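Next up: a single chain in structure tokens, the form predicted alone.
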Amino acid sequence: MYIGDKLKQWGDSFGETINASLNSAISQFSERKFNIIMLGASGSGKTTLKQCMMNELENVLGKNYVPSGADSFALKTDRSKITVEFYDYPGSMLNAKDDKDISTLQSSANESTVFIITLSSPYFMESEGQFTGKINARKIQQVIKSSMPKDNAGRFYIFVPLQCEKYTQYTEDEAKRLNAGVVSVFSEIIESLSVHNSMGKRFSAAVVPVETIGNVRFDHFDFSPWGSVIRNVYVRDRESESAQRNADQLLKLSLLFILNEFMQGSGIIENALVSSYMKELFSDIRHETDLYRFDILFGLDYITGA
């Protein structure tokens, strides 16, 4: 064999090896899953949440919607997609003495991208605070203390009070309240979560009240004779449909964030590869985004990819 015989077939040869390597790549970095896990203690809306969240998959995502299961699904354009998974547990797991339950619950948690942190209102905002503890703030902060990344991977934590008509939807003053309350009662870990944005940690926080059935208000809590709370009371206004308000919005806070990751997460030359369709999904949702009308706490800019 002449040597430019050989030197053909080692070009060949060292081709084929680039071209699978670039394959590989662009398959690791094309295809990716992020998880959404929700926290909340038992009662505070969390499956409810998600539900109103997965009713509006199609309407954001339009013909890049793909549904995979009961509690996933996925973006996919011409190259990319992207799975994207809901965690949703009990929340009484959040006081398991089963060390397989809470296993179960902190491996979710330090898997996942999106953190969705539900809290019933009523329980801070009505009878000065006295049921505060009901939300179980401190076992969430705990997890969510324990799930910190130790690489540079992303992390939205969003506060979402819910059951909240009362205070949304009739005085400014209590909207700006119900925020207020949301970020008292878990001032502990915002501080932290902060600090580790202002380190260059990309993490982002915000608060969104959601409400899922929009024509019912607290009305008054229901006692035992020993001074606990039975049930919460609501009260429908029969005059008004019901109507579900910011869970769109909820999802397509999360879907940015995701996005974001999965465009910027890479180097240079994965990122210039990402399909152009996958960019103009981001620019749409974003588009459609009323990011303003929220106290977004830090980490805005994680969430606008600007």
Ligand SMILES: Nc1nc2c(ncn2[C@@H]2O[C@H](COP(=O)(O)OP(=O)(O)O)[C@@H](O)[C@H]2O)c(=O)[nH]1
Given for the second form:
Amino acid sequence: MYIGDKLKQWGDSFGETINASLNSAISQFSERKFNIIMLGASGSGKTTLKQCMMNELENVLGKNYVPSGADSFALKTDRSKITVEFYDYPGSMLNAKDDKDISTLQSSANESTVFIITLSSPYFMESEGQFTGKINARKIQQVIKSSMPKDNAGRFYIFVPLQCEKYTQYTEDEAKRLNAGVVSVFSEIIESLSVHNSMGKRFSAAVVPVETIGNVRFDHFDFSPWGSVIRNVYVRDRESESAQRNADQLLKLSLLFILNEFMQGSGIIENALVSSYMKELFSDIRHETDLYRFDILFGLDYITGA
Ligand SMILES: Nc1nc2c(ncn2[C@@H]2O[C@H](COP(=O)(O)OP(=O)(O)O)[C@@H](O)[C@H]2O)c(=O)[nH]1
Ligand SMILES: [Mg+2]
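Switching forms now, from the form predicted alone to the form predicted together with the named molecule, please provide the structure.
Let's see the whole complex now, leading with the same chain.
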């Protein structure tokens, strides 16, 4: 089974829980804005992924969803509003020679609550990882490092392998190798963030693979005569229509964290959004028999509100 029935059930009840809690939890507060920044090399899939998440908004938020521009949306009740904006810059800005570009990126990162870090999976999964440099992990880690909050603000760092259908759909070993690969590419920053987490920073981190296309499979790299990768070649692998998978999971996790931040900032920590029952479902979703898996690396409490 690709995604277990449990996962579906969880997804359904999750949506209801968000809506029910939202109405009661935020009705007494005014407006607040949160940002989600997409960080990844050019071509790693940031814009596609952002669009997939936007496409799930209605489905996930139901009547609380209010459109608000191409890159933002709002969760609204009668008396309050949480606006969420995606920062989606060209990946080339990571390599910008121009100081202005890098400082735009940096100041957006400083103001972001959720960091979605995208990786083109074949670069670290194929050819013994010799093209891992193309993920630009060094620069991404620098931006993350320089944007750590001085105050008690929470941050959710979600590492999202993309272009990963070849690894998520066939064997469990490959699915595990994918998640482990992500952790290894970003090991330096993950270690540092987890130290901050254990010293009391409200930091969470997760690895959440998403298939934004679904019915394609990585086949090979096209090389230039001097051995650099010109492009990644994918082939249509199945009869099925193109179908994105798990962008809704990523959206829900991001929203849960944001809602918890909202409540934290409002001084009603006890008003936990998600019950211990939800926490049980969290462990279910990562059930061994589900080929698809996401891993919470640390900071689960800041996501579930437990
Ligand atoms: N196979 C596959 N291709 C993807 C996936 N996500 C993005 N792509 C492709 O990767 C290319 C770059 O995507 P884009 O979103 O423009 O990347 P950006 O430069 O990071 O914004 C596009 O051709 C997408 O169709 C994915 O999950 N699987
Ligand atoms: Mg883009």
